[in-house]
Each structure stands twice: as C-alpha cells, then as structure tokens.
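Here we start with a single chain on its own, the form predicted alone, put down as structure tokens.
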Amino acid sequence: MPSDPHPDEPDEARSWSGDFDPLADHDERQVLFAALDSFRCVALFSVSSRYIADPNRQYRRTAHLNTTHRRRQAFYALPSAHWQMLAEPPFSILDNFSRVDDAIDVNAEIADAILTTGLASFGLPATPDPADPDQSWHGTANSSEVNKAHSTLRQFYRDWSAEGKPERDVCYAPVLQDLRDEFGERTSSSEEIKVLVPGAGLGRLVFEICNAGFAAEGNEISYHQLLASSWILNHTTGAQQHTLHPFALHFSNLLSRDQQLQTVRIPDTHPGTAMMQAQGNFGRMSMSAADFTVLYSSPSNEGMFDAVATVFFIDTAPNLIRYIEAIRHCLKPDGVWINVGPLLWHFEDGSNASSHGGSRETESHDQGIGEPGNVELTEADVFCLVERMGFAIEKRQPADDRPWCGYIQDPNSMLQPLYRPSHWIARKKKNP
C-alpha cells in the first residue's frame, strides 16, 4: 500500500504483498472474491437498490432483509391491537424500521465505495462473466463473508471516527508512546526506525506510527480488512466526507431510538493531507497480504525490524510459539516487542482443528495459521513462553493499572463488554 493518498498505478494491490499475485492462485483468488462480494452483497441489498433488476436476487436476504423485514413480520405478528398501539407515537416503531432501512443505505454507500476501489485495485470488471473462472466473482459470498462485511464497516467507528478515539488511546497511545521511548533520538537524527504492525486492520495504527516519523509495515490476512483500509487510507477525498451508522443494526439494549441510529463521520483524519501536513516527517508506509507466520518467517524478513507492535493480536494464534517464532525471526537483534491486548482466543472452539490430529507427517511451518492444533494460554504462560524463546521481558502493566476500554462498543449502550488489555514490552536477546 503506498503512501501516495491517490495511487493511479493498476498494480497496486500487488504492493499489498511483494511479488505475490493473489489473482494467479485459484484457492486465494476465490478468497479475493468472496470478500469483493461481501461488499457487493452489502452495497446491492440496501433498500434503495432492492427495486433494481439483477440477476442475482438472491442477495435481497441480507442487511434490510434480515435486519427490517424479519422484524416487520414478527411485529405484525403480534396481537392487532398491540401492534396498532406500537406503531403510533410515542413508539412508531415502523417508522423507526424506515429508519433503519435508510441508515443500510447510507452504510451501503461505503460498502459501494470499497467495492469501487478494490475492483479497480486488481483490474477486475464490475460486471464479470460468469463463465470466466479468472474474473467471475459474483455469488461467492456467503453469509459469513457478508457478516464480516458488516463487521469491518463496524470497524471504521474505531479506528477512523473522532467517536472511537477513547478505544483507540486505551491501545495506540502506549505504543506510540513506547516507540518514542526507545527511538526518539534516534529518529530525531533521521535514522529511519522500521516497525511492524502484524494484524494492521483498517491501518488506523500503521497510519499513526508513520506520522509520528517512523516507518511501518502493515500486515493483514483478511481481504476484508485491506481492501477497506486501503479505501480509506488512498481513495478518501477529505475529513469528514462519509456518514456512517455504526449500530444501526443493534436492536437490544438500547436507551432511545436516537441512540441506534446515531451518525459518526469518516475519516476524523484524512490520511493523504497528514502525510501533506507533515512536510517530509511521515514514516514510509506500506502493507502486506499474506499469513503473518508465513511471510516474516522468511529469509528475506530474518532482522529486518526494530521493533513489532501487536495490538489486540497474539489471540489470534491457534499456537502462539509460532508467533513468538515468525516475530523473534523477523526483529533485529535487541528489537523490541510492543503488545497490547486481551486473551480471547479465537481458535478456542477447535474450529482449526485437522482430521490428521497434528500427527508429525503434517507438520509444516508453510500452513502457518491453517496448520492443525490449538491451545489456549494464561498471561502468566505467555510471559514464561516468551522468556523462554529468547526474549526478556522489561515492562509489564500492573494488572490492577490497565484501563477498560470495549471494542467497537456503544459507549451508551446497556451492556458494555471491557477488556483490561495487558501491557508489556520485550527485547529480543541479542545471544539468546
């Protein structure tokens, strides 16, 4: 992903990941799509598109479908009386599904944008024929990658609104700080200080370390996830410029109305004038497609880093020792390790589980996250784990220190879901 805020060069998506061309590969190709479609299916089920004639009408059960009319039967449903009651004021509520229906397709519009920019990035046609297995990207979405659509259109409120900003302190912040720590005199002497972002996102945080002066390399394996935070990093024309409602869909514990519809504006930040605004002092930025462990396993990456910051990431192992394996690979010696974040394991329901059973003729550092096996760790575990695999540890946030913070949550809401995300800081042994 270069700096440059408005790329016209065609292989962009190229720079997500060196050489390697996820359009020359069936299985990563067919991966590329689904999330293209997922975007699609977003941006074609908004209402004000469900009128337009398509082939594919099967699409229509999604975001209004399963969010406005699923409730509009349930809510005629119920007893005459009770629902005529309901639908006028004070309650309205089937004006307030209009309203709903309206916010689908103003998120819809950023879903459209996405889809524009991505379609464009890898050179593919809006309208692909279908008999073409290179470019025929229409109905491969299923629901999953639609609801992980919806998610990553969530995710903007954290990342890139003025009103995710709490979320975004409780987690950046001590990076960046940790950064200027241990290399501000360094930097300050225009040494470039290369840090990697593994798990980037929507490249909020790989954007705030470069405009702090330092370079950083992004790396993300979910499709998702690059073609939004390349929409946002390179494609937006200004602060501000798109409405998002980031829970519109959220029906339960809710104090008003008004709450469930409210409006952030995107970007709070608009990267491409920062990068004008710094006059030469914005770190070199780019990203990377492909499986963390995989990539900066590799001989090309061995001590290329000064540092790796991991924010919200090392749960996402199904076996952290490759992390800690793919990271001490990867830094210079005395490197350090920057990590914020909880420990939900996202593999804690074996969902990466093999038939093979992790038997020894299976075993390759090539499956990286897809290789069989999960095992779920305490804190106290992964400070030992990463002691021992050549790392001391020089900072840890006292647990009764760390600050809440959620996750894309309503501050308003009900229910508040809060983690305390651990804090800590390890240098890679220089003879470990």
Contents of the next structure:
There are 2 protein chains.
Amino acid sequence: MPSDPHPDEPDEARSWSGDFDPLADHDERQVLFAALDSFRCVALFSVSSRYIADPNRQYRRTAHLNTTHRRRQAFYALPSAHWQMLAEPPFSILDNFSRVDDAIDVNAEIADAILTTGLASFGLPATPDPADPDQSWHGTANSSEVNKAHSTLRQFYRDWSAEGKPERDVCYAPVLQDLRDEFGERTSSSEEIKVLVPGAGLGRLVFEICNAGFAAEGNEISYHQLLASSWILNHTTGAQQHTLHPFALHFSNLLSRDQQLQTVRIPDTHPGTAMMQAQGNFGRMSMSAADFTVLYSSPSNEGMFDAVATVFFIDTAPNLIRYIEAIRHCLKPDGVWINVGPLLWHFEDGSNASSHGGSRETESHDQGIGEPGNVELTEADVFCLVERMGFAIEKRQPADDRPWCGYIQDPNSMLQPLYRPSHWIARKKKNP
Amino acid sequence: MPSDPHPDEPDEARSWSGDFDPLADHDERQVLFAALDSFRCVALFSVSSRYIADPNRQYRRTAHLNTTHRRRQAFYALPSAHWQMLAEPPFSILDNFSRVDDAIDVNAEIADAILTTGLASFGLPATPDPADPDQSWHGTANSSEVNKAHSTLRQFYRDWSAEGKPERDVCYAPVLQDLRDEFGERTSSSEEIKVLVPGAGLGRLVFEICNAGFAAEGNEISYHQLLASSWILNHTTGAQQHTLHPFALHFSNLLSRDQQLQTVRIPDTHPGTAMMQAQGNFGRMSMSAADFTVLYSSPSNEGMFDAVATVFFIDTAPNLIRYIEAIRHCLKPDGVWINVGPLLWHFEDGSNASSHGGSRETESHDQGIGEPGNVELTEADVFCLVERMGFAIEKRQPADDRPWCGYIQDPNSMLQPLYRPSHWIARKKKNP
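With the form predicted alone in hand, show me what the form predicted together with another copy of the chain looks like.
Full complex below, order starting with the chain above.
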C-alpha cells in the first residue's frame, strides 16, 4: 500500500494482502477507482462531505435524491385535495420524504468515512488532477457501482449491528461451533489453526473467528466490500459510533413510518477494543483482495489451511468444480470445509462477471470468475460432487431441521424473504 | 360477446360483463389481441399446438426455448472434462434440460387450451387474415406480455391446485369465515347477499364465495387473468384434468431435481361439478372486465353490494383514496369491506400503468389506473384513511398474530419469500 495512515495499529488487521497493489495494473486500478467514486457519489448526499467539487451543490443534491424526488413529483400529481389531506398529520407524507432525505444524509456520512480511509490507504487525493490518469478517480462510477455502494452500506446491518445478530446467529454461529468442535477451545499457547473465509464481505465472520482464537484469512473480490471492511475493522474508534438507516429506501410492506426510519448503531462491537481485550488470544487476521479460485489454486497456498468456512458463498460460483478444486488445494490433508448457505446461483440471470462484486476485466479475464461457462446445481448435486472430488461429508443438517434467516431483513416487514441455508461439513480425504 | 361456444352452460358462469365488448374499441382490442397472442407464443412450445403458422417450426421452438437453450450453451462452455462428468448420472444435467423442455411443453398445453376458448369466446380465427385489422391478432404480444402469460400459468398453482391450498387457507379462508360471521350460513331460501371481489385473478375466491351460497362478482382488469379464469371456471371438464409444472423454470435453491420438475394437477376442484352438486345453493357468479375504480364509481353500481372482499389487491392502487371512494360508493350502508393482503405497492418501481395487468392505453387513460400521481402508504396510514373516509374498522388482526404465506411458493425451496398479510374488516358508516 502506498501509505499507512495508522502506523501504530497492529499489522494483522491492516493487511490487504501481501504483494497486491491494484494501482500497478491499469484495469485493476479502474475497478478500484470506480468503487471509490461510487462511495463519493453516495457521500455527495452528505451535508458535511468534503468531496464535492461541483459548484452547483443543490443541483447535485437534488439529482441524487432521485428516491424522494420522483416520489414528491408523483405525490403532487395526485388530485390536490388528496395530496393536501395526505400532507397533513397523521399521514405527513411530505414530512416523511424530508425525514427519508435526512436518513440518506446520515447513511452518506458512513460512505464519506469509508472513502476517506480508502483514499488514505491508497495514497490518492480527495480532489485529483483530472489530467493525471494515475489519480483521476472522479466520475468513474456508473449507476451499478453506486447501487453496490448503497447495498454495501445496508450490509452493515447484517454484519455489524446488534439488530443483525439473529441473522448472524443462523449463519456464523454454526461455523464457530464447528471450529471449536473440531479444534477445541483456543488459548494463547495453542498451536495456530488457520481458517480461510472466502467471500469475507464486511469481515464479521473473520473477526469472530479471530476473536475465538483462530487465525483467519478473509478473501474478497469486491473493492466495495474490501473498502468497507477495512474501514469498520481498522478505522472505527468505538462501539455504536455510527448511525445507519438500513431500511430508509423501503416504502412497501410497512406497518408504520418508524419502521422505515429505524436506526441501528454500528459497530455493535468495536473490533479494536475486542482485539485489545483478548490480548494474546485474538488470532492473526488478514484479508486478501483477489479472485478466490486464482489465488487459492496457486502453489503458494497449497495445503495452507486447517479449515475453510464458506458462508453464503458457494452459489457465487459459475463453475462450482473450480471452487471445490481450490478449496481442496489450499486445505491441509484431513482439513475441514464448513459450509452454510443457500444455492441462489448469482449468475443465473446474467453473465458470469456482471453479478459479482468485482465485475473486473483483468488481463486474466479467462481465469477465475471470468472463465466461460456456468451450471446451476441442486444440493444433491453439490453433495455428490464434493464427495467425488476428494471429500467425505461428515455432517449435513436435514432439510426439515434448518433454521430460517433473513438477509438484511427488516423483521417487521409484511414481506420476509427467508432462507433455510444448507449447513454441512466435509473433510478432505488424504487419498481421494 | 360475438359468439357463445357453450350455449347450454349456466349464464352466471359465462358472463364477461353486461355490456362490455372489447372488440368495439380499437385500443382495447389491441390489448386483448396482445394477451391472446402471448398465450399463443407460450403455446408454440406445445407439440400439439394448432396455432403455429410459422413454417420453420424447429427454429421457432428453439428460439422460444431460451430458458434451456442459453443454459445448454453455458454448460458446453465449461471445460470439457467438467461438463462431461456433469452430463453423466447422477448429475445428468443435459437430461435435466430435456426434462425441463418437456415440462415447458406440458405447461404450453394449458396456454393452448386457454387460447382456444378465448378465441372462441371472441369469435376470432386461429389463423387470422393479416390484412384485416379486426382480426389480425398474431404477432401483437411483446416479451412483457409473454412473461405475463407464463406467470398467469404459474398462478394456477396458487388458485386451482391441491398443493396451493396452504396459500389459499391463509388468504381466502378468513374472507369466507368473515362472510359467514356477518351474514350467517346461506341456504337456497336465503336472501341473496352480493359480494364484490376486485382483482379476482383466476377466480378461486369468487368460486369459493359462490360455493358458500353468496352471489359473487369478480372484477379484473387483466385480459391474461380474464382469459385464464374463464377457461378454468367454464371450460374444464373435470377435476385433476391438466398437468402443470409450476416451478420448471426455477434453477436455484433446489434440494433436488424432483423439486424443479414437480407437477400439480388442476383444477383440484372442478367448478362445473361443484356447481351441479350445490344445486340451488351455488350463488350467482359473474365477472366484469374493467378498471375497478371507473366501473364501481359509476351510478349504476351505487349501493349494490353487501360486501367487498379485497385480497392482495389494495396495493395495486396508485392512489388508494380512489379505491376507498369506489368501495364506499358501491357498498350498501352498513356493508362490510374485508381485506387480506400486504402493502407491496405495485407501481413503486415504475409508472402507474406498467406494473398492472391491463397496461392498457385506453381513451380514458386519465381515469382509473391511468390517473396521474401515486403514493405509498403504511398500514397505519391505511387504517387512518379508511376511517376518515366513512368506515369504522371493526376488526384488525394484530401484527404478531398473523399467519405466514407464500405466493406461488415452492414449499421446499431454500428461499421462501413469505408474507404476513394484514387482515381487517371495515364497515361503511351510514353517516360519515
């Protein structure tokens, strides 16, 4: 990394990855720039943003407030007696639009904070010289990138709010229990147990695994997720420090407006404090920014991990065989693969690249996520394939016995998309 | 209607609406033509279809089999050792594509049957003269219309299969219970009680209300729904007569392939047989094809109904005030409005017209569903508005006490979007 804004922090928590420099590669740099710029676009909502070069601030603000702007227009298009009644209490529809604007502003503060630390990490200026391609990151995000920034912010509800705990209890708690069952409780004198977490997202599972005394390496392809996880893990200064309105943009299936405007505080647990309190018992933490199958199929990662934990991850695979090969390659003999998640094949409605966080076009676009072809498997297919490719499945939760969980789900909504994730453990056979 | 293919059927079940002739109006005719043509497009899959004018049948077939065609291409694009393994048992991915094709064929038979009865109802030829605008209905459907035909077929799972009963038990059973509580059990000597069902869809609730001895009038704006409900109510010859693969196009969140290829038989209950068995106790049934707010705000419908039952309907309103006005207008004094449903505002992501079944551009496009403006209300807003507009809410199910239900939901999927619909009863005040 070009700069280190927090030189006194422990090394473990800051590492993006050993020898990875996205600024060195033109295509990779553009992907990073677009992710940074998308957070800037979201931060433009923010009253206190420092990243607005645009002189006509109010115009930009209005243009970005598409959510409430078009709703105001539709509201005023109602018969005037109707909208006038609905503008008065107890409906107060116009006041609610203003409150939603305020909520968007509050969320924008988080985007602003992520951007600040992201720029510092990569030594990029807030107001770049437009003529310098090495730093001209402004204006590189398209609407798809901006949508990813918004959904990344919402994801803090799931990973880093007290209210998201029920979702984490279904998805992360079984992994921690399985690790303890397999390796026992960890102490500072224990031998280091290395756990890989592909699709690490906002880093909560990585954090929890380290907090339980294991060494955890998160892997993530999306710069949106990487920038946001780096911020929450390394650059927040205390618990409950930031306010998020996770459901401000939801206008349907509401019992009341309180529901739409509810806030959560993040992080529910401050990672830095937890690390200090754990003293020597907090495991080594690292994060790699790379395509999973490419990095973990490499010779340097052969037999490196005692366990791999995939949570809501395997259905990002266009070709699950590649994922299984990579997991088998990087696991030690007798190593365990713990899986929790559904099979919502992410590429089902599009090309392989478009639905993944990275969506990057690198020179090696015929490798990893960009390799041609895809296939959608059933759970029965997955079990069969995993066993055929050198694993023994040692535990599988019966379908009837699976807990339900939402995914960034308002628990009071009249519509609840609920998952019943598959939970199983497979062990790498010594002699397949 | 120009022709009556079943002159010996009881009048009640055949009526589209008293004085309504969509062929008389150019714009309305085009909407009807597009709906008919969309069922023809779906029926083109069918081996036995009589509606294929295209000489290059295999080409059309392939073009329409987009679902499996692009998946086959993506499958063969995998590394050859991979797809060859996955083509063998137990995966048999290629065989599964063929089975999905067969399932699409089976569903196409239903589209074909709907089309046959629809054409007969309107006196239209299967192979129209392309030069005659009064009958040239071929080629009028766009992909959005074809998607509506597909989703209309899937809806038979919810309304007319034994497997859909759990969904109906949550949504229709409370309405029937409320009607009995309000009006008592009906016998052939009872005074006629008239119930209006806006958004009648495939007609199951209308049928059940009549089967309980009430007179029911269904209202529906979508020709897709009208054609399909007319077919199932009037033109099926027995129970379990037709096979439907409701989830053939679902490739995600499957435990096994059986789940994707499961069949249901429709209708679970044969309407004609039920009518005969009920003898005089089967209430008068009718169906109106019209924009709800326009038709039921008309002087001829003032104070005509003892009850209005809205199920998964009120959130189709761009302006709920118009719906409440129409319901109040057509109810008798002291009449009851029974509601079951969520608040998934259908226009939230688009214009008012685009997300509704009809999507028709009529001369009166500034009335009814086409009137400008929209607003998204909370349940608290809805209660307040209903009471302010001349109703007393007499019963409302507490949020904690509401049953869950899917909407055309595979009960074994690893992802279950579940509703907790709001259920309440409001009574029209004599003096608001």
